[in-house]
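Presented as structure tokens, the chain that follows is alone, the form predicted alone.
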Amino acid sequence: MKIQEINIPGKLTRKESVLRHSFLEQVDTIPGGEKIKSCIQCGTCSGSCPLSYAMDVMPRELIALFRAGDIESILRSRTIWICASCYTCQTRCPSSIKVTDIIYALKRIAMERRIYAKKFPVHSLSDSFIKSIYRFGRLNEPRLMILYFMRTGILKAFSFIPLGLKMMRKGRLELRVSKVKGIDGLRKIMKKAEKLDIPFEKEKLPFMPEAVGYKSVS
């Protein structure tokens, strides 16, 4: 018999609880990340943000949701892998916290745990990147656009026809790949990178007394 979770207010699902032990410890990697709970909700990092307009979730909600206990959301965004890493946000922010470095964490957690945003494949893009680098060592531009039609639609390849065969006139595509020289070497790293643990010590800050209070502000 299935027991179905009941949404009680104030408690997290059991799904929820495991997604955010993992965000945490994830954040607990980044130098600072504890920030995260010093937000004001000021709206800096929305309003710097270049592709916003482009954003289901804004930055600032995205602390929003994690204050609210629903990290599941966030993982089912577009927000997380339209960001273009161009840290305004970070730089920006009146809080100095970590948010582009957040929204990495939450990248690999939805990588790890299969959430995706529905309609917006962008992650089986980098999965056939990483295959196509793993297989010649290099990129080919045709094999990871084939790899990411067939696991999107096929379909969808026959509108970028013109725009290939225009760059095959230019000499700006190659259909031939070779594999680079000791391609077993690079494999053997990727497969080390991929088992390693990041590793990681908590920066320890001697107290200041000028950081309290109408001070730190002044």
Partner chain sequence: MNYNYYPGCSLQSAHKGYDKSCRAVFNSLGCDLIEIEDWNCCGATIYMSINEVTALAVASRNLALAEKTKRDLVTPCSSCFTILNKANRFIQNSIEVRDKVNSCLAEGGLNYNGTVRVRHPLDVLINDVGIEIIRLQIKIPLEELKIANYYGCQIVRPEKGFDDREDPTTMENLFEAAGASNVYFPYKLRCCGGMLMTTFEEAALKLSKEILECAIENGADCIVTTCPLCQMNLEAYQNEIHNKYKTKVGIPILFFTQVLGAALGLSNEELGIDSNFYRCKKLVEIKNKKSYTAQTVHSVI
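Structure of the form predicted in complex with the partner chain, please, following the form predicted alone?
Nothing else is written out below except the one chain.
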């Protein structure tokens, strides 16, 4: 089901309307994504979230901010990167809003637009992760850690050395990666898929009517 354009009062900046457009397109592919329209702002999501104490924008506020036409503030918050995707909010939402999946959509937009919270390099792990998969087709955790620490500050890596040694003693530290045999095929699949992912930059923006009134819940 296509989400109808959700209009909001006031004028949007061009940047914001681009973000809004890409967000709505992302939400559209989520099964049940259109439920975002029926948020009743009850706060069950914030109350259920085991990590909301550490968030600067509560899960409930994410949806409020989206409605208010301020997606950029969401992307600049730490919240989307603090989400550990435990799906508690999504399970408990009385309006069946796919909160966790929506947070994934926001993460994707943040990654693509390179809009991040200040001094909170959690997203770097995602970058390191793709590199690992592209190279071997499978993930090797110690290598992923090394890549991540190389990006975010090598000093922190030292605190992981005792753990690494302990794991090695127990035979749990495997540096050898078993590469996928059909890695070429996998890379082709990934390359093709990256092309198919909605390329907002190149795509011409559709006409965005300047907002008139609030008619989200239809």
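All values derive from a computational prediction rather than experimental measurement. Residue numbers count along the first chain shown, from 1.
- Comparing the chain between these two forms, the hinge between its two rigid parts falls at P121, out of the candidates P142, V177, P121, C93.
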